[in-house]
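Given as structure tokens, the chain that follows is alone and in the form predicted on its own.
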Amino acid sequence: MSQALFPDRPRNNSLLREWTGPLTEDLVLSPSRHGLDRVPKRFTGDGAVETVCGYCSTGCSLRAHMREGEAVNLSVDPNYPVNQGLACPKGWEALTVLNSGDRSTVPLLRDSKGTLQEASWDEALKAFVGKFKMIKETFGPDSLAWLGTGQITVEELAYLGALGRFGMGIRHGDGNTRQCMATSVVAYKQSFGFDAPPYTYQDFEDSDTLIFVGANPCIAHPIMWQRVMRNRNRPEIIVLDPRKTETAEAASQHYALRPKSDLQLFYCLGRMLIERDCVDERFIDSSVEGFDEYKAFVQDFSIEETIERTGLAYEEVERLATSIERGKRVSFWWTMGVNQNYEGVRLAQSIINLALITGNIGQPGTGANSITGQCNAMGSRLFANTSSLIGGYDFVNPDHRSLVSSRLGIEESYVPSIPGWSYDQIVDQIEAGVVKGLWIVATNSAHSWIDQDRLRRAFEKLEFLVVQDMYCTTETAAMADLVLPAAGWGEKEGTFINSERRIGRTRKVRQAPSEALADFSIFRLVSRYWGDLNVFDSWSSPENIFKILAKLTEGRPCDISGIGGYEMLEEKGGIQWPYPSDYRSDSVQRRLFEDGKFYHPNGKAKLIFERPCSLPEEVDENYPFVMLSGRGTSAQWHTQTRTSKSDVLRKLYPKDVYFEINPEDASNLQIQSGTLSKIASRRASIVAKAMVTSTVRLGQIFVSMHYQVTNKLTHASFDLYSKQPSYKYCAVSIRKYDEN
């Protein structure tokens, strides 16, 4: 229930009786100390402030124009190396969505009657800490978990991960980044020895052959696509996607292969390239391990079998192999069509393998390049204590645990020796009654998680659910026992790390509404209320945390010990890692592996491969269609928690859930565009409007991921190695909807 229903209820925290200004964490516990959530003094007047956008992983710079300490408009810096004067619709509307009437502005605590009621911060934090401690003492340390996000800053991610694991003793925490990038994390770690996307955005412009696999940058990353359009090499732009996406429409080659046949195709291409003698033998000898084994393995993947499995013509497979063979600077790019796959890690590695054997890595215009989804997914990967120990270290390595404990000043026994449960395992353990208390930060699990109804049923078993969000009306907040009001983008300080490893500063350009606090300040409050966590006393500001993290990474592949602080980030227009203390170059665009050295002990990359698996769910006579899912428009973002708040953005995408269907299939079902239809999977059914279009092939439909009902249908299958959900494929039936 929204706190707007209780506008006149007085605050009942005695410390605040005489206070009429903005609430900060220091006012709850120590009113005499500085308030962390006030706009910095240098921005109290007029002027412009550079800040990094908080939507996708592109990491665009926006210029916030200030009037009396508040941002009133946005423009774009033409000199920032990422977006070079461009912005997408979401970026232009980034301020507008902060003004929504359903902002979470005071804590909400569910009472004995089951109603969310306004509470003071003191009441909220005592309830939070009291309930979590009671659950832990009663049911043990496995009974608590948290789910984080790639939508908060690096400093906040680090604070949450360290506070949860090292402070509160919560063994299990994961992020919603498990949904978008876990596959690439594991693929890079296994192949390169570290989670290291090798590219820089300049490669979009330097390549002569760009191959997009399961990626639609026209919609998902429009600024990256603009960089492609600036390429002066008259490049071949090749798209591999079952659906004729907007990117495929603009490409010079589109291969509409059958869903989930990619792995077969890439192994076949490996065989063809070897047989054509277009591999880089010198690079392989010096920098690649396992080539002989790979060469023997791909012999089983003939072009004849590939044609049968992919549905492509012989001439198409030949043309694709020839395009790779003739390219001088070939770059491979992928996003969720690869990552959100039940065998995504091996699929990503099949692409990496092609880049390695042809020597297309480490040089301008090349690379095996994963494009991430969220604004700070890379920060989550390195610092959230989820996919790796904080700072890119390894939980199972005793030397790493010792080093982390020493540099952070914590007892080594507090550092877990194994990673905690992944997102899907946490959900499983909630369902099994093991996890009793859950803390969700800046994510909307009840909308976005796969097989949505199952997750909601699991959440109903929780003893205590805490949701920390900038909006109090999300599907997940509606299920919470406690809602903590958080500041959003533009209302706090910190850094984001984008897809090309560039660390950029995001700035506070307006005050959070009412009693909402930055996630950093909420974590600091939780630390104080939990008690005996003095180790976090030095984590007194976002910049202090950044400096601690910079020191922590010293000697690691992601070393940023040479970045002195926020001012240096501003001066250089963001900095790509690594940036060690002895780094002397002023290069703005930097790629990895230019020297052919990788992060495995022998300095070589590994070729990793495995036979394709069977589909986790097959179509049959009852469910004869394959449902594909993905981004709908460039004006929508994830669960639309923010983008739906903008009048402008809402006009740029369909209001109601829709599905794309091939004209022949539509004719057979007597469906026309606009016809309400029932789509059913083996788990649930939804009603959606038909959009008849040739962009999808016979026997397939496409449903946008942004609508709340989509994940009622999806099949809960996961990659064996990354535990990433396979959102992109499930079997469904379709018929006209009978309202009677």
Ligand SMILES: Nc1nc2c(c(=O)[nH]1)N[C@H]1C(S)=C(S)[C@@H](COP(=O)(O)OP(=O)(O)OC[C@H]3O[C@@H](n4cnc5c(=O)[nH]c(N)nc54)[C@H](O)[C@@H]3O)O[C@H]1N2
Second form
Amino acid sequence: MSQALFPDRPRNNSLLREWTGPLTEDLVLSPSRHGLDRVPKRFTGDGAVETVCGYCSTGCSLRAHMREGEAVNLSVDPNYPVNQGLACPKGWEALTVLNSGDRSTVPLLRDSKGTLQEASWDEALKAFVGKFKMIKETFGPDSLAWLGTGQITVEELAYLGALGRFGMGIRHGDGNTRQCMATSVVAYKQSFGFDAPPYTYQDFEDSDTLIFVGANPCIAHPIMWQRVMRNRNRPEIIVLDPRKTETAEAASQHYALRPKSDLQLFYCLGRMLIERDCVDERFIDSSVEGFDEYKAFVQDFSIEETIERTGLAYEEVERLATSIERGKRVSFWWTMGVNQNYEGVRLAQSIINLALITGNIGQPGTGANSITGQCNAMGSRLFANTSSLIGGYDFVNPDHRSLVSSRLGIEESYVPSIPGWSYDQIVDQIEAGVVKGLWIVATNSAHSWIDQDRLRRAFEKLEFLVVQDMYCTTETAAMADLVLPAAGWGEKEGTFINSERRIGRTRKVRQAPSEALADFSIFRLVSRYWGDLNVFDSWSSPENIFKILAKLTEGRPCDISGIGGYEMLEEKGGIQWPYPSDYRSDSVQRRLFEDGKFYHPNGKAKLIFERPCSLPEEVDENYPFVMLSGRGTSAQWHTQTRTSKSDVLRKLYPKDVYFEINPEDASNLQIQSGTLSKIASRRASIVAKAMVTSTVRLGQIFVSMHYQVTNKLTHASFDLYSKQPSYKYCAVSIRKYDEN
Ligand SMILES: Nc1nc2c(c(=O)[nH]1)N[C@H]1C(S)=C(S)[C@@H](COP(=O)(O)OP(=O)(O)OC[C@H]3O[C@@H](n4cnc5c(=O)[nH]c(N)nc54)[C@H](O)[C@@H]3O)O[C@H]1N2
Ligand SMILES: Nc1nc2c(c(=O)[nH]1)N[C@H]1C(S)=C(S)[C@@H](COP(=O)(O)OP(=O)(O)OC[C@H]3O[C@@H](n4cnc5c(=O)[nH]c(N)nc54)[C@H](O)[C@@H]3O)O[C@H]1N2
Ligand code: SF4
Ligand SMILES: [Mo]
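The structure above corresponds to the form predicted on its own; please provide the structure of the form predicted together with the ligand.
Every component of the complex follows; first up is the chain already shown.
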């Protein structure tokens, strides 16, 4: 495949061979050495390989059909416990996008005239290491940073995090998971004592009342939604979303509350449920801390004020409370409408509080359940060495640091005692001229980060920007001084952890094009070139890293020391954490907290609450509309570097940037569907086509995140505790474009 596509770029790794001797055998991963010849025992037939999809956190298994060592087709296994024979359009097209002509195939290095030129790996790595060392020596240890992702494997994330912080001594590293999951991480840690989404997908089918808050699974998690559709309890499906999304259309109740009024509503619901005596006193006594304080606190959240703030009718608030009261197995699910909020942590906790006081946790069909986003968001949370110390430990805990140091064989002084800067702080410090070297792996910041123009101005100040990506045409790669060509999903070995904490195998079923290497191999090369990093000698294959990590987790809530290696994962069809070495059950659907015990030292969960704060950006007469943003269609993935490469997927979404606007607003502005319009925020303006639809409320518009211009408009505000960007609210004005 790759040879034909890149005729002018023959596969030539002779340079690698020159400098590292025998190690190169490992670096240029060959199918026979890395398991393609070892067909997994379960879930496969006729020479096919089961591999977990590399897009969303659902973690569907796809079956790759092989011919002469390369996948030529995909099908889906009906027995895999996650997707049970289903896949969404992105999954079906996962192989096609690997064939794109803009794949990154050789390193590119910017020359003195500012042009990116092809370079050998040797030149590229010497430049990388040379520049980074020089920057660190000249400007000090705060001058380097990296940005990672929830879209590479657990083993690769761990390698990047460990190499960066323990090896190269880079103090600051964060991931695109900051844009996505940080809020839930902090909310769970504070409430439960550990970052632990408690559910299993069976809960979608077992619940009788499912409440989706700021989540649009029909578009964003279509196979999870299929699990909801299989629910035989004739459930109430309740959606809280300012827009009438595809999910809201399919639900039995939709509450189109005003954007960012959720916290008021959940505190009011808490008060109403207490007044109606709909609390589980036994559960509260044994497993929950802070009920009396919570009860006193929610007294201030009257139904009258709630109606005023949320824009909902009295009957709607009553009906919602009654639905929770009547439900026997109530489950709460949230995604970015909650996490991407300037008060997201407290909002997620206001949902957790309702599950706790009503005893809806730890039992089938219940839970306070954050749905994750990217295929390995959960892996990033536990192993990337960013929000937690690698393996689910705490940076600030000296016992944890010494355990990590002894289990990984790293000198204790190399294990930092504080987390590094978060993504927003790294951007601030680039802007301030402190961070001068940045290494970006598998994320497209120059499209996805909030307040784009500011980010780009900051990036211009960098001395050296390294971008490691599958494609050389991303907006971020265009700004790079060095582009490192990476293999993508399907071209490398490893594991992902999905939303229900299931660790699944992702497999190499294709050869990466030309000189592109798996991120694992790139990290290995970087550590060799950096020098004096013998500690990583044992990190010699993805599976070896997996085994090291499994041992590292022993005794933590995410203990997976009972998983012996890849073969066990393949045989069992993925394994949910925890899986300690003494675990003895064959259950394939496991939820947390079935015994009512949480991870705080006293075994109880905490009710955490705080008064709502004011909006970081208000609408006014100049900027009278609220702009919401999010996913557009199930065929589009984020910044579109992958999905836009499939003819099939491209047919499933609008080509040009568009915005959704209510018919009444459109009529007032004399705009019809298709009218080119200028949308301006206090930061920038863009031109987009109108799509007139009553799915958005009066005074609100929706713009999908898949177009680069969207984040020119967004307002850089963040949750205080998690530092997650509040993408889903900014003030804009709209007028017809030709009125200029
Ligand atoms: N097709 C596709 N699927 C994806 C992705 C993709 O790019 N494309 N990305 C994946 C990733 S990384 C993620 S994080 C998930 C995201 O999955 P979702 O969070 O489900 O998707 P979004 O569209 O970002 O946001 C969900 C909803 O939040 C609503 N919302 C906005 N403000 C508020 C508010 O104040 N209150 C409430 N209650 N709701 C609000 C929006 O109207 C939107 O409908 O999707 C994953 N799946
Ligand atoms: N306005 C607005 N902005 C948003 C959001 C929103 O709702 N509204 N949502 C936010 C959220 S939740 C998220 S998760 C982010 C996503 O934002 P990004 O992470 O920037 O989006 P992606 O397009 O997934 O970028 C991943 C990059 O990694 C590359 N890649 C894929 N696989 C590999 C691999 O295996 N190795 C390497 N080296 N590269 C690889 C891809 O080509 C791509 O360039 O966007 C955020 N931005
Ligand atoms: S739902 Fe998610 S994991 Fe499943 S096939 Fe689609 S993108 Fe892949
Ligand atoms: Mo995300």
